[in-house]
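This document opens with one chain alone, in structure tokens, the form predicted on its own.
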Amino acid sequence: MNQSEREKAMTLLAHQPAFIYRLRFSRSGSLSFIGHLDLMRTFERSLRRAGFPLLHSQGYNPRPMLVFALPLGVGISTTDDYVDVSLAEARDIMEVMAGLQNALPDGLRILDGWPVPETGGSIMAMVTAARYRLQAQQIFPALQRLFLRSEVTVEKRSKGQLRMLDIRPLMLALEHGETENENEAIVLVCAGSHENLRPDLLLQALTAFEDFPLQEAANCGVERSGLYAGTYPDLKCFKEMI
């Protein structure tokens, strides 16, 4: 059997029923500085260590069926993120949460979880907005000025090419942090597979348009504190979608 025949044979395998569990998790500390692929490998290996039968995609190059709602950039911590885990057999959700938590390294915590139907659609396609907490000297007034602009055009690298992008339509809302000081800001931006504003592009715009210090932008603390579905302003937080 040659390679093309093997590939065809793999695609003809019978469908395996998937038992999907949506897990809400947080990431902090040194684990905030690993890339998305490393985060995926960490979850995969932890699930294996915990003894869960992780389901793999069918085809010539099977991959573990772990689907994250929105990839996390390097250096971004999170208090409210989601991953769909597909298992080959049904398990109690409390067993999945506890077993995985015991196998995960420090810095990753399972906060909540619930089963979702196999026909529920891709979690990645549901994301339309994200909430970020930004911490840097005098970042709130700088963002206030940026939000007053009608156009904010920056350079964005996409598929190896630079293009100009007006990110102002992707900037949805700005508010003070819990302490209501000038060194903390909460921003709501478009996110997901269709339209996505990364925090680094927002900080890039601050330095270009508002003379925000490069050092403050480079050292800005970034925490993702919420993911949403729906159309702004009628958004629904993921943790409410049980």
Second form
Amino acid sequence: MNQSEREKAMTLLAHQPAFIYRLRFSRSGSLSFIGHLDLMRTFERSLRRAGFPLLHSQGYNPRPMLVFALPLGVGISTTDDYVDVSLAEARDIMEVMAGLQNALPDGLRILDGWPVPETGGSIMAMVTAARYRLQAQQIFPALQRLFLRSEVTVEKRSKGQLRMLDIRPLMLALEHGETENENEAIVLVCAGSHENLRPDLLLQALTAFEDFPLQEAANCGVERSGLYAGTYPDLKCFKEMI
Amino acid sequence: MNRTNKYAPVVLERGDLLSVENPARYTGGEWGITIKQEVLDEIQRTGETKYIRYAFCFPDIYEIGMSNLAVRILYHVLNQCPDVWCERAFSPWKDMDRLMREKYIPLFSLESKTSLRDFDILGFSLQYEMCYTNVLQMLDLSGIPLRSCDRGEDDPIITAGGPVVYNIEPMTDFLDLVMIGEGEEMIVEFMAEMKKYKDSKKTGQPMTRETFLQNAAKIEGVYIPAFYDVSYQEDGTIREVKPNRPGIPAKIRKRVILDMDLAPYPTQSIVPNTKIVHDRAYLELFRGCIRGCRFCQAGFVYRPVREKSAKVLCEQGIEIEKATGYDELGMLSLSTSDYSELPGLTDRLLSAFDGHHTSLSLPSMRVDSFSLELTEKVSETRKSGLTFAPEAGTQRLRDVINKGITEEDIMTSLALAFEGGWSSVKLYFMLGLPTETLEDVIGIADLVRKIEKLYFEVGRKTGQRMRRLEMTVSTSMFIPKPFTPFQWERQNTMDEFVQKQQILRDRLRSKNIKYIWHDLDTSVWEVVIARGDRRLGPVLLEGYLAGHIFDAWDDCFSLGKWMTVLEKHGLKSDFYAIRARTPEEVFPWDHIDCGVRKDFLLRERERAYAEQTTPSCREHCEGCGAAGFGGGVCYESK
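I have the form predicted on its own already, so could you send the form predicted in complex with the partner chain?
And the full complex, kicking off with our chain again.
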């Protein structure tokens, strides 16, 4: 097969009905330290262990059809993330959730799930904002000061190149955590394929502008605690879309 | 040494983990690991445990170590023992090594994050010589005395096993106990002794380390280096290796598993959370090799050939695929084509995996019409490259090394492959083989050019539109290894190697050919260690203390630095590498018995010089000695 034939084969998607299940999951502990590709592979293998009839992409190198809402960076835990799993046969949602849970390594938990229509649109395209819980000494006041600025320009490395980026428009809101102490902060930031603020960039800005200690920034606990669709301030929480 | 915080888990800060390459190397938590909660509970209650804590150590990074089948088999075997909890530890890469030293973080196990010095045993899996200083790194980071003679009654027992232990002499200063041969049964017997040793420590009369080692020495295959004295002749060769205690055997015989069908095999294997080098599930088709290529150590030390039946393999394959979720199943052996039930096995597995998107990988195949068809059948994706290992460029030299492959074989198979649409070929050769002349080296270039021509001839003859031909020619340096018919041979000098490489570089200039040559420096050091004796112990120690670790990684290795250390200790690399041995010489490894007799190896060497080949074990038994184990191919038709 030559190059063009190969491309043709890849784009020729034989139409097979897909049964899509949206699963809400959390990750913690050692599983927080793997990258996005490793997380995808881990889900893939877990689904195979669970014995589900995974739907594969067509063409040259068929891959199971798994779509994650938003990649999770290395070192970030989550209590509210989503993956769409496509199966070739309909299954009861409770069976999907329980079956997968039993096959997942420690640190990954299925929290909820529901079937979504095939025509529902890509879960990736829906994400517009994310909420992160940050834990470090005196992080709340430092973030408070950062939010008072009208411009926060940091160096961002993307595709091997450094460029300057004002992240202030991507910083949406700052809140206290449940305990209202100074060592915890909840931030709402732009997220998704269009505009995305990674929490490490926010921490970088703290060290650059607010004299936040490097050591504190490096060891700051970062947990994703919410994913949203819609336009700020009219955001819609993913978990309420069942 | 009394520590109040014994067994306390090592905690790594988030910032530390994020500052190193691939933190998943150090975090554990994979699917399929063994956590013996009862051990942790007992420690919480009493501060101690009656279980044997075994740290399975691999002296290279996680991604390499987890790709090794022995790690998985022995992890499984040990954790099946009711009194043992086996955990894993790997060499931290340089970034983590630095961080651990800076912050006084001890090396820990992945399962429970327990500091390695709190274990009863550290068992090292030694797969290649160049990992030796990483053993020292792991001991050092654990806070365990590096030399066996410096360890006290409370220090862990340090053991090793693996393919390189057939000559482990350079490492004997650092190892308390060595297991020679296949470990599945031996290690269980060893654990029984270990249990007595550990239990005695709670009584009024604790067993000493010395007594324990003497008891362990009674297990067949167990080698206690400290129980042997080595004396040298004036010319630096060995006079004699002799036991220095009563009741210690003069020779240590390797262990083999005779019934592969009954051998323990993990079907619920660990599935790493991060990508490793060989990221797939494995079946082990057989051990040993019927071929007897004269340069190949594995071909002799793993004798006799013992196959697992297709029935058992098929059951294991189906179970592994289900239990691990892997989408690729690799068939492991030294020469896959020689597995007697290969077509039946692959057919059954393929039909069992129908619709699963699971592929089979068949490495180490001889290329012929059968294997081409099979390769096409088993792989879901595109035609990857074909690999040939003629090893030598002329028929004369291929006969010398007993590589039972002719130019006609190669040409016929390649013509078939080219007609079938393959356009990428890899060819492996060795430089510096015994009796090699420049004519043989030129023969490599000639063979490569003939293959290049063949490709375009096939195109003309069949009228096919041919894709661009991609040929990769790779040469490695011949390393005379212990327990081969070439163990007496000299290695080529640097100058000879350079000259030979230059000849090939000049003759292989073509847009279709990519010529890759292995690092010369590494080969020189590898032969020194592979054929080395106990005098290399202090050299390795000093090299380690000077910071030489990860020698298996070309960009970490420096021959110059090692040569300086070697000379400082009054040793010369030429003595180990370039010097040819006489048949009378006592080798540093002569007290190890791998089952193949020295007189057979000498006979094979003479045949090599006479350019005579030796038939495979299945065609004719040459009486190498391996039949003494009482099983395998030696008894197949009897």
